[in-house]
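Only one chain comes next, encoded as structure tokens, the form predicted alone.
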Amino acid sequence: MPWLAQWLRRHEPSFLIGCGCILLILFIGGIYNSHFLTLPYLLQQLQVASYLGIVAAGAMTVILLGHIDLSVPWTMTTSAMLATGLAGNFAHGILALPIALAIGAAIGLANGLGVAYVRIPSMIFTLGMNAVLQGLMVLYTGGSAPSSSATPLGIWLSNVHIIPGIANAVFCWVAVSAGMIILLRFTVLGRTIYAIGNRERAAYLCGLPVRGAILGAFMLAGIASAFAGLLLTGYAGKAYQGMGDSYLMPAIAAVVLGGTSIAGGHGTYKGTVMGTILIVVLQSVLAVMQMPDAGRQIIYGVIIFSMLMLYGRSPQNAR
């Protein structure tokens, strides 16, 4: 079939391997439980993937630079807790969205300033930022669970179904994905991010706005994490401490499994979408198989390492 051969040539090996793994995992899940392949269950998993996918979109902009953002967990938590606490139910909580995005942008700006201007390694600075945010939220809540419930806006964005069966969170992910594709393909910022990831010094000597691009990428990562945190409050019904802890490693794994080089400079957003779906489907099938938590972590890690070994040393990713 010529059309199939042409389609295969257009996509990178990492993307094709990931798609094959998704189909294999779905097949295995269907064997263990026929309910796994029903449309309602798959749509529910797509909603779960939306939160991780939005976080991964922001993480990708930073990883393309050759940096990493380890402040994701408490950026999500801080933005969600402050937004729900400050906005409350005033005007149906409509202020929660701009408050959350502003907080995420401020955290990203601080990260970007530390990396671009102070020249502190991103892993160190963002890890420190994560600890600072955690401490601030402990002070804010007095060490107890916050009483702020999800705002009506957060519930509507996350759980309401404009189209029957498809949660609004999925459309939020689609909107973020469209923005990411436009950013990376058609904007100066997107091209500068790729150039910095390939060789930062060369990008600087070419006159590209290196520091501005680093600031922009970290701010986008902060905004994406904050947005995902607000959506997660609508899904869980409230903001709570540690709500972002389970999103850091899966988000990084989704980006890397999608073919983005951890050293920066190479990667496509469709790969990140594929990696997100792969992570969520894998987690779901392990739950369906009633695998103990220790077994889940082992299988989860083995599959990630196996896929990285398959294409992580490809010519495009070799530096």
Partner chain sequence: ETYAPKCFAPLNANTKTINFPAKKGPYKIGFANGFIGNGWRVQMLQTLRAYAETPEMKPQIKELRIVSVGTDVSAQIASMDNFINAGMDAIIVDANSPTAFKPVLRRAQQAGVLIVSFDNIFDGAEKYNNLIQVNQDQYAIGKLSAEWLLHNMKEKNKILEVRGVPGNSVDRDRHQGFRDALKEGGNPQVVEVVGNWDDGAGQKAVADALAVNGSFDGIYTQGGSIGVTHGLLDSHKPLVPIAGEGENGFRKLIASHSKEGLLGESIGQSPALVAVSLKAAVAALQGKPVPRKSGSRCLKPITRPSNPARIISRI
Given for the second form:
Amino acid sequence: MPWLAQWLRRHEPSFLIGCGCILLILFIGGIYNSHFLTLPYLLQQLQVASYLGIVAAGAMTVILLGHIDLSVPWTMTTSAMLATGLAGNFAHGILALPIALAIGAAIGLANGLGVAYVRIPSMIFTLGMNAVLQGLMVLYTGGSAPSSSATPLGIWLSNVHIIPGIANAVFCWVAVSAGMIILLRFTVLGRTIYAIGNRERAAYLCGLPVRGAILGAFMLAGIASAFAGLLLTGYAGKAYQGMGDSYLMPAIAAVVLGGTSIAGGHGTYKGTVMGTILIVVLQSVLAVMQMPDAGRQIIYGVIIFSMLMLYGRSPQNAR
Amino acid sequence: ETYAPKCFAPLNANTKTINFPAKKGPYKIGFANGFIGNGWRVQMLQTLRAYAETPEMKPQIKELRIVSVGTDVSAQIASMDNFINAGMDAIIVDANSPTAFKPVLRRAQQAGVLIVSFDNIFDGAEKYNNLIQVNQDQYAIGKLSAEWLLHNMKEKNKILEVRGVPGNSVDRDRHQGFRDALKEGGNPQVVEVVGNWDDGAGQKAVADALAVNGSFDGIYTQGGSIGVTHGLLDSHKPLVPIAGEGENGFRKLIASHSKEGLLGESIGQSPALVAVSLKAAVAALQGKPVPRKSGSRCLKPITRPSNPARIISRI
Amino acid sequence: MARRASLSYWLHYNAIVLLAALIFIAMFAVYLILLPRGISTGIMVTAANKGVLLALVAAAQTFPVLTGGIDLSVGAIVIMTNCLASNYVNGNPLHIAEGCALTLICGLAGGAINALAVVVGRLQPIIATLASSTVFYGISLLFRPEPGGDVDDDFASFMTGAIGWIPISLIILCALLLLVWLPFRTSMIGRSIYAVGSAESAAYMSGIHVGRAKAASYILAGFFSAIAGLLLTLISESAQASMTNAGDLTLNSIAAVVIGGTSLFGGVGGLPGSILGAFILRTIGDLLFVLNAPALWQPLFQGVVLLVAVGLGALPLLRVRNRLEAFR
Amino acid sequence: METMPPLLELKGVTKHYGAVTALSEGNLVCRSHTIHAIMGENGAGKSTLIKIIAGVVSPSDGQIFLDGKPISFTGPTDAQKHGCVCVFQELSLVPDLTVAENIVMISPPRKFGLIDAKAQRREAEKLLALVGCEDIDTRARVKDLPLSRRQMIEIAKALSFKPRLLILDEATSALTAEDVGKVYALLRRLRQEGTCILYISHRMHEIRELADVCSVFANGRHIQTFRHGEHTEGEIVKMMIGREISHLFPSKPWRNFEDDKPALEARNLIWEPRLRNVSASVMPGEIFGLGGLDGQGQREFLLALFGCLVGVSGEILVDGMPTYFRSPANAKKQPNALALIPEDRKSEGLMLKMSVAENLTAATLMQCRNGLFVSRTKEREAVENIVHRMQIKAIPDLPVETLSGGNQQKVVIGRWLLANPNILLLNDPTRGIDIGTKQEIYRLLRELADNGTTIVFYSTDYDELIGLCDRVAIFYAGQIIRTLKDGDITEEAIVANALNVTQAEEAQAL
Ligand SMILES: Nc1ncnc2c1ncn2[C@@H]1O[C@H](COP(=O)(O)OP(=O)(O)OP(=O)(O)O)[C@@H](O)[C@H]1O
Ligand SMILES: Nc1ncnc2c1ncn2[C@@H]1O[C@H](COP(=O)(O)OP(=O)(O)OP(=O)(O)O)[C@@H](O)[C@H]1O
Ligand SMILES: [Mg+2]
Ligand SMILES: [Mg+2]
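Form predicted alone already given; the form predicted together with its partner chain follows:
What follows is the entire complex, opening with the chain shown before.
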């Protein structure tokens, strides 16, 4: 199998080890219950992975800058709630998409302004932003009882299968991924993002649009979160407060497990895809195996630890 | 005879009543809320404010202060302490933890402040003569759900239980009630997954469990019922009875799929509990006897013949 | 002349801490003035207990942040030690002391795990501690599968009470500042931690034991988290294994550290600032209480105040005259 | 004497970085009471050799003998304990600690196990006095000090270890002439006291002045060790770079700039306290030097021209048009087309983990694209062109951090040459660059100037200012106190004006 040998040579060891881990987890799951290795199960994981994958794509643009976006949960929730609430059923709820994306972009813009212009550390600014968004949504739901059931568009994008067996959400993820690859490899913005992550000052002195790129990256992250939020309404059938809570940390973990440096400037998108699938499969296998919660948590942590030990270590000192 | 017996039904025969020394109204009442970031809590706060404005309540209340502190236990204890220090007559609390409030209950007792807890109960609270608990019996909810499932399932072999947030007392009690009732009803096999009372997480867990286990004869979920139902519907597996929570969307979903044979039961914890708590607080402050633990008997199954979803509402 | 110069250096290097102190004093003063019944011991004890709890977690967070790292598991260690302590802090005084010691050891062990992962495993701290926090949460569930606890009433009441007007928790905090922070600041390990955070490779070149410094920071974080866990046990006389709670504490600790002027890039800042930051965060809630803010507006208000508080920390940057300095 | 075992001896020391061999069979014999110069072009392996001696990296192969006994250092601390102390080319100071804390970083005086701040300051002051820098306030933080001061602090810090073998790796590259003098005196004194000094420098005159023994390295190999004076400088250069250098500086064309319209003009620039009313005009095709002691406002002058400073008052005119630049992005735009080669390539010039190619095109990405996308072919072309033109020894796809200092600097300069700037601002661009590369850069600059590029060139090296510049403006305390021209550009004139001696004398005369 020369193609396999070539494929193996083309990718860095961390990526290969990660892929190996995914197979290993599925294999162990398969020993426990053979259903883990069936196509429907795997496709279902792919659908669930799409939501996390889209969030992780956004998180990655920001992490590549050397920043972090902790406002993911309530960006997802806010855009999903406002999109379902405002779009309603008008023209199959087609407006939900532009509304969600616009809100995501607006939140990203606010984050970007705070980080790029006021220069508040992103970790803390986006944390505050998250709290503000939560406050706004409490007010929004408190004032009236806005409609929160998913719009037909959201359901179509997320849950309908144009190709039998594969939910449309997977294609949304593929589209986002294609966009990410083009962005990171072929655009000025992508190049600038890497440059900023490496050495912001040098990028600035090169005349690269540093602030614009930070702004852009945060907006893209906001848009990605919003899009994932909208898809999630289609999956769960409604928008609800707290729907984004379980996406923040796994998204960061997916990006880092995929080999992106948390300090920025370094990482490939295919790694993020791998990391996403890894997290989703691991969570799913652990969820279905019957064991006490304590064991589940400990095993989850230990497995992530061991995987990081295998390949996620920072470069050694010069010695 | 206790005040307003229809509403303040004692939890059980052993429940004592409390005779708080009467104070002259109108009263200063504080509400120490914990978390606020979900629809239930928002609705509950709105209910409280609306109820306090009713002609029945308004003259009784001099001041109503509401503080939401998030999920932090120590902050909620501090907010109750603040209410005590500020000279409130009664404090209503939706507790972040069933066990963390012993010390502050003691301090309230010393200061002669009435505490009314609802939604989340306190464990071992019998020794405080200033505490009223207006609540759902979570154990009974689990039990009722199990009984309903046993009654409605075609086969009784394999049940999926979707649990709530680990380490939480509501999760513990509902789970216990559910399991105890199942044990009495033939002890079918139960597959457990964690749904965290969250629609997304519940849906994922159900989808995975169905993909891996084939099918179940019935599903019980403590929360996130809409997601759980979607998980079942999306799997294209046989539709089995679902015992779930009180979300309105869940009820609508079951009604809309009833033609396909979907059966559901919905037991909810109504946000209006807060209004009952306020009423209980005022009644107790006025010196009327109020049961220390009430609410459970309000839990009356309401089955509408036209609706296949059996809806159990309280109050 | 020399004195004057020293003072001006001091002011220069401690400007943000002073700003934080001023903000806190202003906020607390407003709170005290608006109190419906005036100041009492109870008020002080309440404010102290919840403030000190967060201050301890923020203190824990400060050490890793000073090295340029971060510890996302401080909250989980607090919960883990809380769950452990809820089983053991009872019985006769000797047993109570043993329980306390056990709790601290548990926290140190948690910190040591993080230290191993970061120093020996060479993992990026943010992700290593993220992973370890789920492990700690799992362990908390082992210690305490369901909420509850058996904690000695008298001991708890004493420790969360006051001597005269002065809350005991505050005394403990001050003691920690004097007995741990001051010696730390002028010790070799303290200097190493600052040096590593400021410029890791330069520190290594200079012969600083980089690994030792980092390890110490995570172990100290575990230690302070354990004290916070112990205090939480005494405040609530129970425990509940809650990941939400752990996450909240962690995020708040980061906010407190930043408000207190410690740089997330490392090398600048210190414990006093973080403690002030924690008290500022906690006073927001108190202000909501005395201002009788509308219930539904409170979360928004808290978010906005947090943003404004961290925004103030960025004020010095508005004075930047050389744009290069604004960029890393 | 010769029979005694040497203080330090390296035999066949080799270091590989992955596929790169940084040093192969490094042999070196160091004796006490000597100043031993190490020479070689960029990337010859000098720094690698030094890092091995200082215990910062461990050799892949070979042996080290200290006092005739084999030894291997476990880390910098271990080497320091054995008396091998290094002043690194890349500074090893911690920016957020104070001067005193930095100087006695590892072994501060202690009281009850804790650091005694007062004694620490006294000790730091003592060491600073040793290098003649009593003026540095030990309570200031290192990050607030200019580079030249930091380098002196670095030397003071090295002395705190009481070294037997002191290594200076281009430690004088950022120093002002005045400080260099102090360092010379210090080194001679140390030699007298028995220390062996390993001295790495690309400046011939420094070696002329100091060295007793010279070792030449090329391509990671030890070429020859000889007593100073045994070979002429021409021969040494040939040993180093494999060719002779006849004319280091290209000849200056004789041109009369008086009649031209200035291409760049600054009028009354004020940015307190670093710039105090600076006015200058530079003609098209001129190389305009900035001289004076380090930290007199030259750096800020360049930054102000490039739009990096906020709140500069005064006027900047390009081609006679008043302009205002908000940022470098703004300044590099056509038709003004300014470019700035920053001072510190590590922190301001390079994206270290990115590839050489990506670094080279960073300033001209906008030109290398098709529509929205970066065009790989255009990029490749540009990179190949500049790598060839500047003879950068690098594989374009490797991270730039793997290059030697000189080649890294070439990448920084090359990046901006790709942008075809009309006005090129250079902030000490030849620091740490070998003589061969320097010559290339000088030739390049002159070529650019001849083709009409306006060049503003700040250097701490007087020879450069004299050899290359058409005019030299001497800065003192944020002002241009004198502009030297043609024959006036001499070392005496520069030094005298840099120290503001003439004015002081005039003032005395009055
Ligand atoms: N690394 C540092 N981080 C923060 N603050 C510092 C640092 N170094 C010094 N300072 C501040 O600068 C002040 C002056 O420092 P130093 O210890 O040299 O003075 P001192 O010994 O207190 O003064 P004196 O010698 O006049 O008694 C200190 O009070 C300290 O607060
Ligand atoms: N960490 C590293 N990884 C890979 N290659 C390296 C590394 N460090 C140095 N090199 C390579 O080793 C060779 C020798 O580098 P070194 O820094 O010793 O040169 P040098 O003689 O000090 O040059 P300069 O005069 O420019 O400082 C160079 O080709 C360089 O590219
Ligand atoms: Mg070198
Ligand atoms: Mg002193």
